[in-house]
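The chain below stands alone and is given in structure tokens; this is the form predicted alone.
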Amino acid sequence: MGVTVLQPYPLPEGKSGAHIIDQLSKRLLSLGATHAGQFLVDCETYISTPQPHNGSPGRAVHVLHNSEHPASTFSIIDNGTGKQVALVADNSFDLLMSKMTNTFTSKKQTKIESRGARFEYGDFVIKLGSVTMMEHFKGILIEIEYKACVILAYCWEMIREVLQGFLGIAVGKDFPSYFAMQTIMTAMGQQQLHAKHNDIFEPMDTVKQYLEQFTNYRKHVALLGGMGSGPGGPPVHMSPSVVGMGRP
């Protein structure tokens, strides 16, 4: 696998989302894509029960899995403090969440998804997806992977110009925030900058990714206090030039 970023797409007002997924498909067949099928990347939460009584934060558990690795799933673990261990299993982990009723309670409530078609264009894979929440639609969640490199540093400007060509959009020149400069912590104990998008890509940060546009949409929905029908997706910012959105 090589690089993979994900970029929401905004909603024109008036406009549905399987409108807007359909004229996308239209647009990357006639720049030469070929319809490759169809993915699945969906994220179910635990909490930890019963919560901490001391108001701090309780633990949870994000398990997730990607039609791309079908016989994995993925798990990050979350202190509610901002520290994160992530994990990789095999598919008995889900039996083993659903066995630890004492420990871990689901949020059914907040269960998501992305789906939608894969596409292959030279060497690009890039995904369409409906986000939905309890079957409600939230947004629409473009997954491109560039195969010919593993160091975002390396091909961003690429990966960029591919998504501005057929979105229409404006993608602003910074890195998406999932690669931004963090800060670590060294084996020494002392903190340091840390560039992630000089690190060798890995399929968890694909999982990563997802897990963070996926709690946006949730807080977005937490903030409309309710489910609803109609898109619930965060705030993106369109540009006034977004282009060939009537033609095929």
Contents of the next structure:
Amino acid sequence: MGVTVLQPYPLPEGKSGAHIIDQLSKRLLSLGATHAGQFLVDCETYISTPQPHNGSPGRAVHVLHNSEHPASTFSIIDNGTGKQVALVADNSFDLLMSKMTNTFTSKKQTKIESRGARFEYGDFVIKLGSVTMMEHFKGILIEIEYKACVILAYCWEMIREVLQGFLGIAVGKDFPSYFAMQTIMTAMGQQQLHAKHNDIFEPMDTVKQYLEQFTNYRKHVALLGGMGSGPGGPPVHMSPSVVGMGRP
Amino acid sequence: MSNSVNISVETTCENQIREIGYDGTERYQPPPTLSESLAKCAARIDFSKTSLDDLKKEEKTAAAATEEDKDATQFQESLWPWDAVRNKLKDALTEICVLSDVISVAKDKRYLVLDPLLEEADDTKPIVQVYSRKKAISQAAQVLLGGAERLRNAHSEQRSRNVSDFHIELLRLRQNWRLKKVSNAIIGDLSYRTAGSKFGMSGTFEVTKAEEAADDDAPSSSNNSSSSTSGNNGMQLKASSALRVIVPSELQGVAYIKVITQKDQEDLCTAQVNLMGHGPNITAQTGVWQKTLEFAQNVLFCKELFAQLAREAIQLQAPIPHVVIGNQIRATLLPNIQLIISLCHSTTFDSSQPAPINDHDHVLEHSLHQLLREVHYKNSHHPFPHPASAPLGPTKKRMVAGPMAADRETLLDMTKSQTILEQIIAQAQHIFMRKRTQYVLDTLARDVKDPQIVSHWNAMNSPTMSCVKINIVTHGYDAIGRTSLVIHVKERSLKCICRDGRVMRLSYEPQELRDLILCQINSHQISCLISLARCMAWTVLSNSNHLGIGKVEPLGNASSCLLASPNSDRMIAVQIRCDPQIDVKVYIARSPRQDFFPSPLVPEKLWENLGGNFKEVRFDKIEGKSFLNKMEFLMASLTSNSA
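Switch from the form predicted alone to the form predicted in complex with its partner chain and print that structure.
Let us now look at the entire complex, which starts with that chain.
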């Protein structure tokens, strides 16, 4: 079990996703990584059927699977105001959700997944994933895991170095947005700044990062879909929190 | 004297007020007339009373009322209570008429005869009762005595005959074995099916009554009896019982599994797997069928164990494949060491059976038994929890793997399991490695006298790993220094952890361990010498564990140490090699040199203070029990007080 960081890769103009993936795989193989199977992370969203009257979007349940933990199903409830409740369960959770059709409907068109090859490079596991939503290609998401450490703060520099080494793009010095400082309420009722990068990493954190990235991809669909075919501006310096097809 | 007081009792003559007029006048209800009061009394008559007194009363009242009634009949419609009374009286009249008719008819004796009933005399004499009761009781007593007599006869007959009753024997059999009645026969089951075994061979036996033929011939001539009944020969008491047990032919006889570890042709250790040898002896009170059934069950168990092992031997892929020939399985533990498991089944009971081989390894015997029992147990017991909504069967770890987000490696590890053959091979390999390590350490301890090698084996160990702690000390100098190391003995390798944290992995060759210990002895001598020198106030100028000098040795390098005396006028150089034996060389130098003569090139006298040549000491001639002892004496003799 190690620290996992997601890095969206900006697609340069004129190149297809498959070409980029191919290029990156060649780079990894020449560095000495070994190809070790495929991986799949998928996310399905269920919306609460009786829409609440006061206009709020209603509760969404995201059900994710990660091929790295094949016996588990991850689930996150989002009640629209930003509060999230996370759950790790056995695979029979999917059967449970299929019985809940009265309360939750599945929005099939927002089923999104990241699929691709998995490489093992010493203590690192690097996954090159192409993100697709209903057979439409959305972008490239790179996942890197350092198996030897469980706290991000101790190994962030090394991960950043490896990423920059084979991706060829600049990776920002700050921690990824998921690990930024958060204000939480302590048990005493006081607000406190909590540094997530000092916590022990859990499999749920990987899944939450994926959900964050998938949500970004979905929002971009909504944005682009709403404004017609928006011009894909030239990608500028990408900080990890901005998705590939971002606009300045 | 009359103290009596006259008391008059009067009823209140007041009548109930019926109404009060507007002018205050009260109109009283008139008191009931005689006819009204009579009507009230008549209404109170309960015609359902049947006692004699009541009947008499009723007759009197009926007689009195009939005359009144005749007066009142003309008013019958208005007098409602008289209606019921009239009806009842009419019925009574009818009945009496009937009675008088019957009596008159009976008096005639032509159509109806009245016979008197024989009345029992109430005043029977009590003595008659006593006599009748006595007779009845004596009859009952006779019945009971007859029964008791029969039981006593049966009991004494049983004791004298020395053969137990069929039913008592059947009861004993049923206490130990599962029996059921199928039409006319009694069938029993001696297989391990209810304990979780899935073996195909059936273990049913039949129970029949013993024939009443001559007892001497029956045990030896009957084919159906077990072979062990003849084993009771030599006893004068007839050990035959009232029931016979018929066991299927493939389970007859005695079987055991022989496990031998063979090195090229020589037996190293042997194990017998046998269920029989260790149970309590209950033959005396339960009869010969118990031994028969136990032997048959043992045969079944051995067959199942061997079938399982043979199947695994064929399915497993080993670097050197396992060989299954007939009733023997050969597996290779280490190069030149083989494990031979064979099923020995003898159908004729041979009292001249060879005595069990002396190198009997109880551990392997018990292990094979336990491993098969573990398989049985896992077949019948599913691990908790037993959820209602998930499959039954996965272990607790696997059930929790989902909610705990276990990763792929963990899940893969959970699926790996070892077969019985793999486990017994691992255990046999470990036993062999342990014996070999013990042998190497013991011979080294015997051969090397100077530092003493003390090995402490852990009392608790697992079937596939043992640990030993080795201390190398010099006698008399324990406080100066001690070298210790821990050796983990696994199935095919050793892992050695030294005190300074170095971990070395050795293979199964005994020579590697020997070399390691010799190297440790080497470094022990030098390190103790350094500590000793400090105690003696000698300065350690330098030491090295790996001198790259001299010819190339098969076993590491020499180690050395250079010491200077407290006032620096003597130097000692020590070199230790462990060629095949520990070889110590000691050299001494003195300063100032004796043989310094000023020459034109080196004119000053002060250059004599540079140390002189080293001369070898005949170390084996120095007094002292051990290396350190000799060094101590040497250092003591070279220490001088002169400034």
